[in-house]
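Shown here is one chain on its own, the form predicted alone, set out as structure tokens.
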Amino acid sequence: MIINRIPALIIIAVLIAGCGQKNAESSLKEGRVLSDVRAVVVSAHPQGSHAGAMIMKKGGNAVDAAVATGFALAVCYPAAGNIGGGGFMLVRTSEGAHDLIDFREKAPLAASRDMYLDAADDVVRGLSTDTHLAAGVPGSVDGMIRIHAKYGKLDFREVIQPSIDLAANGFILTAEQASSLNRSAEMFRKRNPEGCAFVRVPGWKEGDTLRQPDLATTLERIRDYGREGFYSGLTAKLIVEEMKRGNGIITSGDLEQYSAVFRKPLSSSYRGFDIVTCPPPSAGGIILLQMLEMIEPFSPAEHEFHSPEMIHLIAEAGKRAFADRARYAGDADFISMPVQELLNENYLKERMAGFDPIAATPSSNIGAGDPVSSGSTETTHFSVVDEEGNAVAVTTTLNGSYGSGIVVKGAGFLLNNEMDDFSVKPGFPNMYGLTGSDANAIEAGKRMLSSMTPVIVEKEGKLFLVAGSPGGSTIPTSVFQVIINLIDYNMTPRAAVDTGRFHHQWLPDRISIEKNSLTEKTAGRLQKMGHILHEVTALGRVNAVCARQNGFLEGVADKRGDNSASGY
């Protein structure tokens, strides 16, 4: 009789566990804006945010949730979420300590400075973006595993499991995702002649379920074997075979030698707020801090929001910061980069000495400064804060939308095209229009320059903001504008994120402005000042968490896209 009762007890236990799971899920708040929550994840996809929030509900901390979200986005947000790319994770503990892990991709050991040039030293179009040669050695898996080992509370197997379930069981496509996959179908067919999970005949529609069994199996190997489940064994073998199939150069040695690096974050202050962000090999943090320092003496809040004077001031600061980026920025492990000199207050005052408040300075008249003598189209960002006050800002990328568009056969994940973020030739623009110098030239084992700008802002030692954005070169200016919207213009978090944006990156010499962001009168005055205006659909997708004075959190998912917040 006891033997006969065991199955019944098991069934009852399973039903109770299932009810508990459903109750936990139903207790989550989910939407684009969440107010008065104690823990929250804001990411590019509802399933990604949900996965992270559920991990916190099970007792995990912000790092556990960030790792769960990162792996989940590799499944449900293939345009940018990834295990075949890289990025940066910025951590603030509840005690106020800061840490950053750099899991940016690296150039393969067989890479060389002129690998994308022909016999006439001209750049071969598409070689650094559309082929197997475009892929850098992936860093996301190593980075997530290392940061979890240092700060995570839950078992790694539990943290990665939601992504495995999403890949195996599938997830429901949003209208935007279905449209994106259909627009990219021809690219997928061309670069994956034997087929891949992202192509469907006659096409995708909203509400369809996307299943990725190969990716599920790859994630299971990571769950079961950790780092070795990706950088060696079967997955590594599949990557190398994919490289040979397309004349790529990543080898088993590249994979075995890859290692993410813990770095000291950059920090500065702006109007009494402490700004903590990403160091090189991302230039985004330097650009953000330079622009804040350059505009602070000019008191932008004295000008009406989105007035010609306000936009002119910020555009001119942007020109100077991006000119410095082109000249000095690169992997500080390979070059001597004057980081502290570039952030020096006196140097930045000198950079703005030629600022004319009523006329634009042509970019041709602005070069890089001399700091020594003076003393991204696809990336994704998610922000996490847990009940204890631990905060995480994570920006990861494949570079272009869907990276190279090449899926590793049998492994189910997309390869990045991050090699285009190097200066493939000095002065030649990358896919985002950014130029660079020898500081960012290709070298074996070197990390390519980035614009990723995860940021944590504090006020008097207390958490104020966790934020970041995708968008290539527009990342630091998108984050910058959210910060000044909150600090200088006292906007609500939702307004600070959703309001229209603009961007100037030195070259090309124009201000990109989101459609319907400015009045005709303002646009006309900017043009009279000498600015060229370029209208775009959207700039960045900032996902932010604000700590409110009442002790609760407010999560804001950018209205640009399928971004979503989940918390409790």
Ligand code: DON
Second form
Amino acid sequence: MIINRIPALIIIAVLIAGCGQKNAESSLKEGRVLSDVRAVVVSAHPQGSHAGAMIMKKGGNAVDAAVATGFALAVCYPAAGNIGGGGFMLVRTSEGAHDLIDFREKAPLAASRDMYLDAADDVVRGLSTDTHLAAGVPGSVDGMIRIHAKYGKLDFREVIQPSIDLAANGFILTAEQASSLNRSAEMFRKRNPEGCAFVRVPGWKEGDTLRQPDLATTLERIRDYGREGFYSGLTAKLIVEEMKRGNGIITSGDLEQYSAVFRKPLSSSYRGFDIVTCPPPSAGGIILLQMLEMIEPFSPAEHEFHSPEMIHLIAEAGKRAFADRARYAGDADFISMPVQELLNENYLKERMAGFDPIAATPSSNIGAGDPVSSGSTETTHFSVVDEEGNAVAVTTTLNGSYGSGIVVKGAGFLLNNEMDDFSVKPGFPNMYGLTGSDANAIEAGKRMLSSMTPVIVEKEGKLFLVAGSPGGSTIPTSVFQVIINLIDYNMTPRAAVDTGRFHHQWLPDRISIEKNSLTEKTAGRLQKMGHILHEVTALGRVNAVCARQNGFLEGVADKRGDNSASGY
Ligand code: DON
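May I ask for the structure of the form predicted in complex with the ligand now, the form predicted alone having been displayed?
Now the complete complex, all chains and molecules, led by this one.
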């Protein structure tokens, strides 16, 4: 009798568990803007946010949720979510302690300074972006595992499981994803002659299900063997075989030696707010803090929002910060980089000494400062805050959209093309138009310079904002604008994220401006000041969480793209 009852009891238990899961799911709020929630994930894809929010519902904290979202995006947002790329995760614990894990890719040990130049010392077009040689040693898996081991509450197996389910069962493509995959079909075919999951004949449409069985088994190996499931064993073997097939240089030694590193975040203050952000090898944090410090004495809020004066001030600060980047920034584990000097208040005052409030200073007249003597692209950002107040900001990338476009055969994931973020030749622009110097030259084992800028802002020791963005060189300036929109222009979180953006990066010497964000009169005035204006469709995609005065959170997903918030 008892034996006969066991299957029935199991069925009842499974049904109850199933109902519990359904209830948990139905009590989640999902949408572009979520107000008055206690825990929230904002990411580039509804399924990515959902995976993280569900993990918090099950008792996980913000780090558990961020790791679940990170792996889920590797499945449902293949343009930038990844296990074959790298990034940075900034953490603020509910006690107010800060930490950062750098899981940026590294140059393979066989990489060398001139590896993308031909015999005449000219850059071979496409080598650092479109080939097996474009890939840096991936860091995402090690980063996720290490941060989870340090802060996670739930078992790692539970946290990674949603991504395995998404890969095995498939997920529904959004309209934007279907057309993006169709646009990239030719590239996928060329770079994966034996086929890959991302190509479908006659093409994808909204609502189709994309299944990735090879990726599911790779994720299972990571679930079962942790770091070893990626950096050694079968996955490593498949990566090395892929390299051999395409004349790449990543070896099993590169994979075994890869390690993400914990670093001290950078911080500074702006108008009574504390800004905590990413240190090198990203230059994004330095640019953000430099620009805030440079504009603070000029009280931007005295100028009307998007007035010519306001845009001019910020563009001039941008030119100076990006000129410093080109000269000084690189992997501080390899070069000596004057980080504190670049952030020094007096140095930044001096940098703005030549600022002319009515005329643009041509970039050709602006070089890097002397801080020591004076004292398509695609990336993705997600922000998470849990009920206890732990906050996480993660920016991760393959560099270009779908990275190198090369899928590791049998393992189902895309390799990055992050090597292009090195200065492949002094003064030669990377795919974001950024130039660099010796500081960012290629060296074996070195990390390429980044612009990623995960940020956490606090007011009087309390959480105020968690944010970040994709967009290559436009990342720090997008994050910068959201911060000043909130602090100087008292915008609602939604308006602060959605309103039009602009960008100046020293070279090319022009202000990029989102379509329809300025009046003709303002544009005309800026041109009279000597600025060249360049219209673009979109700058950045900021996914943010704001802590409100009533004790609740507001999650805001950028209107640019499929971004979505999920919480309760
Ligand atoms: O690390 C960096 O700065 C670049 N690889 C980021 C690329 C990026 O943001 C592309 N996004 N649109």
